[in-house]
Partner chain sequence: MPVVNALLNLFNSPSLGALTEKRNFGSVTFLGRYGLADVMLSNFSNSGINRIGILVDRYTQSMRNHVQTGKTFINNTKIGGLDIIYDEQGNLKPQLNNDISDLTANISYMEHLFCDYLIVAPSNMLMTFDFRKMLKEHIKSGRSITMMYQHRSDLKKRFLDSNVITLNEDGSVKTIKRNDGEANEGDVSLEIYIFNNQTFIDMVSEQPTVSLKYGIKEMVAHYIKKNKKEVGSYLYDGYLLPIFSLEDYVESSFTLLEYENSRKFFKKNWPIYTTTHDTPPALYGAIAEVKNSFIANGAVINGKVENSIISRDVIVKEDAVIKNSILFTNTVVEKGVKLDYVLTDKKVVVGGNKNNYKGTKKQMLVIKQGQK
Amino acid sequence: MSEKVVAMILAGGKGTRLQALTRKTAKPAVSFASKYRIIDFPLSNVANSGINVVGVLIQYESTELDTYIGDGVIWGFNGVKSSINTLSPRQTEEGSNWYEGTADAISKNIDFLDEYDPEYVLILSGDHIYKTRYNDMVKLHEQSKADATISVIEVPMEEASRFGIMNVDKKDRIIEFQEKPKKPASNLASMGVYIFTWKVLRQYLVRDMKSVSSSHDFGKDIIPQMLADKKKLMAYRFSGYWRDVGTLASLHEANMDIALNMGGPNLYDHDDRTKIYTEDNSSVPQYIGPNASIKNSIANQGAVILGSIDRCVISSDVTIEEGAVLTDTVVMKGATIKSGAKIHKAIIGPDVVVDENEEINLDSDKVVLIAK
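For the sequence shown above, give one chain's structure in the form predicted on its own.
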């Protein structure tokens, strides 16, 4: 894997559907499951697969994400034969532009990929929650002699129109690709995880860059063109937990899946082949007060819990004062919930202070965000 594959993680999206959480923070840098950031998942998956070279394509509010990634020591990318590179749009002899689409982001970094000249390029989204190793997917791509392999997951038919949908033959060769169709032909949804044979992809990227009518997107342009040219595209069927946490509701749901042990990714195993790595911050130890009540919840170090929480995810350096009652709530780093406050089904953003006896969302089942 280390000799054959370079991973490219698309982490430059604005994430507007997360509202205030991404006003000054890139979506992949948003807090998740009390201890982690969203970007920890794809980076850990890449590291656990034995892929030693990774490019992280950053753009929107890139400073915090760039600083967090650093030299990649958290995920083991700081070795002699490994490297992690944050790749932002840059001025070149041809000019300077923002990344205009998923394919355009890769096109603008062809020189980076040419430097390593891999056999295959693994392209991932930086804002999905799942645990995997990509070795079996690479093996399928290699053995089938595919030009591209797309990881797919079965979704409920009523939700299929939200995704790129694959129609496959009996051998899982992709024969049709529909980008967010109104009437889906199947329920095999693209996970936004692609493996391309680099020499083939490079040709399509160069052609796409010259097209003034292209939106420079894998789902809208590159993949349909490859299918039209009769290239061999294979579907890799993923089984396991996967969530796109691009909305407040999906971010809240994924946090609850972990808090309630509802089939979310197992974050408690100690198997170094599948572990999700993150920063080990310097918070003080967690403290649970004598009158605290904690049920069906997870809390990171530095949390001081004196009140009552049920079905909650509590990040580091959070204070929940005595008499506060929280249910179905995600509380991000540094927030303070004052005495007597009552909160239901909410996401409390970083460093927010909820005042004494304040009531939030008690009579609603719709997720609300309280953020600076």
Given for the second form:
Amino acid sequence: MSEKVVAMILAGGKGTRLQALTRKTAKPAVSFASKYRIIDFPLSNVANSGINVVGVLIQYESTELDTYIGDGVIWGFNGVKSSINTLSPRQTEEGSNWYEGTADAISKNIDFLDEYDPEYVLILSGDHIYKTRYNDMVKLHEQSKADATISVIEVPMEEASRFGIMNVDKKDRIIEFQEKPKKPASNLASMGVYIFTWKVLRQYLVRDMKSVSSSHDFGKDIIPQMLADKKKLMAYRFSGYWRDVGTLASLHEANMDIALNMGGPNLYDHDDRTKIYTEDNSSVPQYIGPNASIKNSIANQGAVILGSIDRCVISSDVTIEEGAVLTDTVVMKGATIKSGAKIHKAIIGPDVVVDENEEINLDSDKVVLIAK
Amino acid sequence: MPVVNALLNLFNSPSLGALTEKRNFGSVTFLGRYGLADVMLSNFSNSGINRIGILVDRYTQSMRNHVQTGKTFINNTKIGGLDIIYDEQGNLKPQLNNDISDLTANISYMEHLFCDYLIVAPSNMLMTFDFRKMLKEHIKSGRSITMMYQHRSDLKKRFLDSNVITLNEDGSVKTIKRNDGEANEGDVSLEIYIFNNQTFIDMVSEQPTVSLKYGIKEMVAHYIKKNKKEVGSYLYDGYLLPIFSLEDYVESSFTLLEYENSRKFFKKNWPIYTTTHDTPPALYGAIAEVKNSFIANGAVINGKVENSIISRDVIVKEDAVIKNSILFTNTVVEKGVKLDYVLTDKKVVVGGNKNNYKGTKKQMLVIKQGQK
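Mind sharing the form predicted together with its partner chain? What's above is the form predicted on its own.
Once more the chain from above appears, this time first in line as the rest of the complex follows.
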């Protein structure tokens, strides 16, 4: 069976910078924007692009993610021609095989990709927040007969040194790649979204596996090697909202972008072509109490809000008791904020109980995490 | 372990005026996110019943659309299932179209039930109830039918088409007759039964020899008169919201806005399931003011909402004021519009030529589906 495009989603990382949020949960499975998990965004994007076959590479705390993905029914991958496959490291003749880099994770699943024999492989990260369809990018890749196409986004020049920067010619062919350059020559940052012509990538992966000096990473090893070999790499200019939510601050900020419905990925545009799908729960209806106040916020079903909420993200089965005052705060599933508690600029992890009259982070502008 | 199946009986469902003009009673929106049928279907599901039939008299499509494949309510979709039982020809002879004629027309469904006990319940008795309690009593009694009843003191106003019963000392039903509305007090049948399956099948096949006009309710009454002490009773003294009219529907909805009542209705570990729609969390804008209300996902609130029930994807624009109202899915309330005791059906746009809409507590102003 041959598929034109197979998507591979890298979802195995621990996400150390999210601290206690990822102590027992893989980063892509972390709660986002009241009712979603981070990985819902790339998975919905793939589904909305009409791509039928998806491999999800899992490693760190893989059980929860594996259970969540299940047969893919949430994103519609349970149809007759589609399939979603969680690919965890497996024991083989050579012994056990932990994934040791982004490229290594794909290399160790060459047999999976060979089975579908795709023309192109779309490589995505499981922890990016954006709404898109990859169709135009596939089209550019196909029409330009590229070996690889890398999605890039313009970032402010002064921030460019934090990213992997692509330098391109007039036709957007990539001529140079700089990883976190001190003096960036352009402001086109790689989003970690790649399309490869499978036949070409396969050769590079086989070669990379044999290299002892390689760190087996797309950005550090595969892309530079392809450029050195004068392969045709194209830049696809992405426009719109895109965030890597790898830190507490960026996770908090991306949540706020949605709560304020300004600049973030618009979930309220009623555009069925780019809907984000997620699991549903059988929570009770969301209830706003007689003395409550709620503005500049989003809240999911099952939330009971009796206190005062401004610029907050409230997940399902959260209770905010009377007299509690929350500003700039993300409250994850099942947490309880007792009466009189005051919280500012925080992420409250799942199932946390904040005691009566407790004060958290009131005088700070730095995001604080309260987690179990 | 005995095999128990259930039938949700939508025959004899009351009219809710404009709300049931073009849809089945069971699929009328409740509390902004459920269909009325979800409550009883979830009771079946939570009681461990894995095969459910829905007896539908009209607007099959709206029920099918609401329950979809039924996987929302079924534990194992291979050994269980949800079937819609509809007699197309039945509508040609409305006077003889009843729940039993529906079953007779679909006799192959009956023949393949292979269960020991059969629960039959309507969708207008809103309650959260574990049928295993009643089943235990039924089996212990050794009788072939058990009828659920409640002691009521509103029989002059409600249950006007229901049967009132008296009991023998051993708990079996002594007399049964239609509520004539003369007395407020009495024990009334909730039209919820447990049958030994063979008794039920015999009753269905016997019906043509008794009267083609008889449905389950009449056949049970007939059975009681014929077989002394063979029908047992089960007292349900829990929280019940019976719906016989639009007035009851509105009153029940608002009753549950009171926290004390909603706690009696929504029980822990007793989820009410419903079909999902992938809607984003409710969004509250900068000038939103919401008090004592249920808000469903997908709603975008920028105005004032008080003592109201807001369904999926409703938009309340700036300076709109909504009080004591129920807004169905996809209602749009334009800027500055004021609603008091208004019920809008789906896809209504309120505003434009008029800014004030007012009903009364006794008589809500109902705006029909799709009106602009």
